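Here you get one chain, nothing else, as structure tokens; it is the form predicted alone.
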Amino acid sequence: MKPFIAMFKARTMEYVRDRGSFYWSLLFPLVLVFGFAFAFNGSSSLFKVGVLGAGDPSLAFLKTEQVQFLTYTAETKADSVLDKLRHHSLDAVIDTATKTYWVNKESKNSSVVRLLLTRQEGGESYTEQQVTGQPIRYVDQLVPGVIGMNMMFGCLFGIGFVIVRYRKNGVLKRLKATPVSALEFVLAQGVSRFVIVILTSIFVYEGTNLFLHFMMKGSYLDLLLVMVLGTLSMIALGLVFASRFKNEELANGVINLVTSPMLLLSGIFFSLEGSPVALQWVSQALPITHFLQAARAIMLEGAGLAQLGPDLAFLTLFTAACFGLAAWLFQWE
């Protein structure tokens, strides 16, 4: 344990003594959360309406240009679509087969959509149903994304980039001559980054929650377990990048190449509801997407771990695969 403890302490103190990186990892997420909470405090001007069924040619409302219509196939359960309406992801739901529409009585957008529907040709033949749901602010959706983004950058650059720098500067070559094994070195790097990222994420959440009071319907312990699994997946991916790259420029380029789609397509800042199907498929191949889906399900829907099986299974398999690949590829020099 002595080599491991020595390497763990050295890496942790290196990070803490780098004041710029230390304060950036703490302050940037706070500024981002408060900034987005202020900038997007108002409701969106774009209406989104879910359509169940094949459409209705007699309903002129379906041609309204100010409304984005999202068509759901017969395999999609109506309850899951209505949940989107309860959570204010949709402003109304229309079932053209039964000529029924649902609105959320707590949603201001639903009231406008109702007027657009009932005042147009064919709308008078539809029956109204109502659902209720506690309003979900944009910042409630955002905070898991900010934590995930901080986790992603902290692990990929804090593990992948740093070890590549060690290799380029000859640090790994010198460590190879010491009693420290590759397993002890990599494990110390990973545990150090794990502790830093988890503590930083907790600080960001609690520090902003004191003022913004996020919606939390599920268990804090479940959220912490999901955060742990998400962090491990990012550390494992960072170790893959660190295993062979010989210079920082290449590592920086490849890490940015990987983080860019995760930043844009995982739903960190906005929902992918209504985006092209191909982008949604790509997003499901990203580990950060499954972390966000699980974290938001816990916070906004009160989901338990049993309901998060697919997301947790993906993160577990992804983590194991990346750790195995990193162990196979790793070289000191």
The other form holds:
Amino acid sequence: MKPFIAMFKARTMEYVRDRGSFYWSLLFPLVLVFGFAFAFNGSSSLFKVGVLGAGDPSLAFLKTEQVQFLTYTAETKADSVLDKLRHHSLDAVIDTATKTYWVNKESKNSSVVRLLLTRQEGGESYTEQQVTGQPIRYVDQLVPGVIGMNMMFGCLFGIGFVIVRYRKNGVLKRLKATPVSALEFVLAQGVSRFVIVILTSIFVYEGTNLFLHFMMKGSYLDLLLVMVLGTLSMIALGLVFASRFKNEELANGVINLVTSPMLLLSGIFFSLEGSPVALQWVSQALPITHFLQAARAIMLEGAGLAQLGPDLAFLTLFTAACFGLAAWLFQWE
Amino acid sequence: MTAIPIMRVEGLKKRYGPVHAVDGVTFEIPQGVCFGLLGPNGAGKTTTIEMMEGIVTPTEGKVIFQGHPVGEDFRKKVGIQFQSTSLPEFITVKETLELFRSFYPNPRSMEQIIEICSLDDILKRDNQKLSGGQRQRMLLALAIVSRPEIVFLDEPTTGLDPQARRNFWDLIGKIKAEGTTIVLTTHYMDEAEQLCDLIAIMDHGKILELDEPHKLLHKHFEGALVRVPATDSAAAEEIQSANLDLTLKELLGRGVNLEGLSIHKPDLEDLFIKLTGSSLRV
Ligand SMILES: Nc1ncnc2c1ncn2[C@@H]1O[C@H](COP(=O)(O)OP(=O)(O)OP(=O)(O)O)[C@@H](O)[C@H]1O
Ligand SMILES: [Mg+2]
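Coords for the form predicted in complex with the partner chain, given the form predicted alone:
What follows is the entire complex, opening with the chain shown before.
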């Protein structure tokens, strides 16, 4: 236990004292969240209405210029379109087949659209339905994304790259010459990084929440648990990279090769909805995707752990598989 | 010295592809001695010592520690200083010592390590900011935190100034006085002469000679070495002489100009050149 604690301390101090990366890892996520919150603040002047069904030539509203109409195919579930209305990303939804329209009681835009619809020709034959829901801003979706991104970089570089550097410069060889076991060493590295990433994540969330007041419908405890799982999955993946590479440039290259698609395809900055099915398949194979789906479901939909089964199961299996692979591959030199 | 040698290596070989880095070496290290491994660059010293340390796996042969094959508790009983190591970044000398102390069941006290290795002045300094000599002292300190029974030092004084080197010899003297067996490699013959009870001269992966320094000298040299410097008409000469009287008479008889002539007692440097055909490439 003593060597573990001493190595944990040494690694954590190394992180805190490396001022450049320390501040970078704390400030960069903050800057991102605030930057995006500011950039996407003004809502667009255009109204957005979702259209289900084949269309209705007798409805003059559908030709209104100030409105952008988004037509959904028959396969799209009406409920997922209504969710967008609940979250204020649509201002109304019309089903031309059943002659129904939905508005959001809590949206001012919705009331304007209702007027546009009912006051124009053909509008009177439509019946109104209502939904409620607070707006989900871009930052509400972004904040778990930024935390996930930080998790990914923090673990893959902080574990994968750093251990390869230790191997290259002989620190690992020096440790191999002591009674310390590889397991103790790896555990100390992992736990140190785990604590750092979890604290950073909480700091980023709370630091921005103070000003931006994110939507949080679920439980903070569940969110923390999902963060823990997400961090573990990234540490495990980092260890796979750390297990063999002898050369830090190579490790750096490979880690970048893996983080780039994860950055783009995990839905950190934008949703992959509407992208080619192949991409969505790839996306579903990435751990960060599942972390984000779970975190967003908790925050934006108030989901409980029971509803997150598939995502949590994926993260757990992924983590176990990576730990196993890393243990099998690991070499001091 | 006890009957059982602290370490024995038998037919040790290491091949890297076509390179025979170590090509079958066998020797014993008695308890409590300082054993020096000498040889030109690429002779196989580091490879040999690292096989003894259990860091490099031999292609063939075995290493016997205290009468048994190297086992579980070996790591607790050895101290190692590699030829090149980085120290952990962003932590101080003191923190690094604490870190390494935590690895061993019965480490030396902090005070003792600081005292032996004269680390007082640099305790709060970051590892990355040490001078060459301070770094070597620090690496030696890490090698002895565990109160090892045997210490391996791979070129511990390379790159040090003469004063720092002498200070380092004092440190090694202190460790040896505690009864610790020391195995070291070096390129400095004066160092080997000063510190080692036994020396092995290696080249091309083989041990050429192994004995106490004075016995080796006695075996290979008789009497003194006479050096005649080069003149306009004749090249320099080096003559091994068992009888100085005779040699000088002979030189005079040949009409050699004796100005600048020097007579000196053969030392390890001479032996080394004689055996490996190369002067030490430091
Ligand atoms: N990991 C390795 N892979 C391939 N060849 C190696 C390896 N390590 C050592 N060698 C080769 O084995 C030979 C012996 O190397 P070694 O490092 O043991 O020499 P040395 O006597 O310690 O030299 P020096 O005085 O320069 O430190 C050299 O030819 C070297 O190139
Ligand atoms: Mg060497």
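Between two forms, the rigid core is defined as the largest C-alpha subset superposing within 1.5 Å. Positions refer to the first chain, counted from 1. Owing to the predicted nature of the structure, the values given are computational and were not obtained by experimental measurement.
- Relative to the superposed core, Gly122 undergoes a Cα shift of 2 Å or more between the two forms.
- Comparing the forms between the two forms, the C-alpha position of Val113 differs by 2 angstroms or more, with the core used for superposition.
- After superposition on the rigid core, the Cα atom of Ala303 is displaced by less than 2 Å between the two forms.
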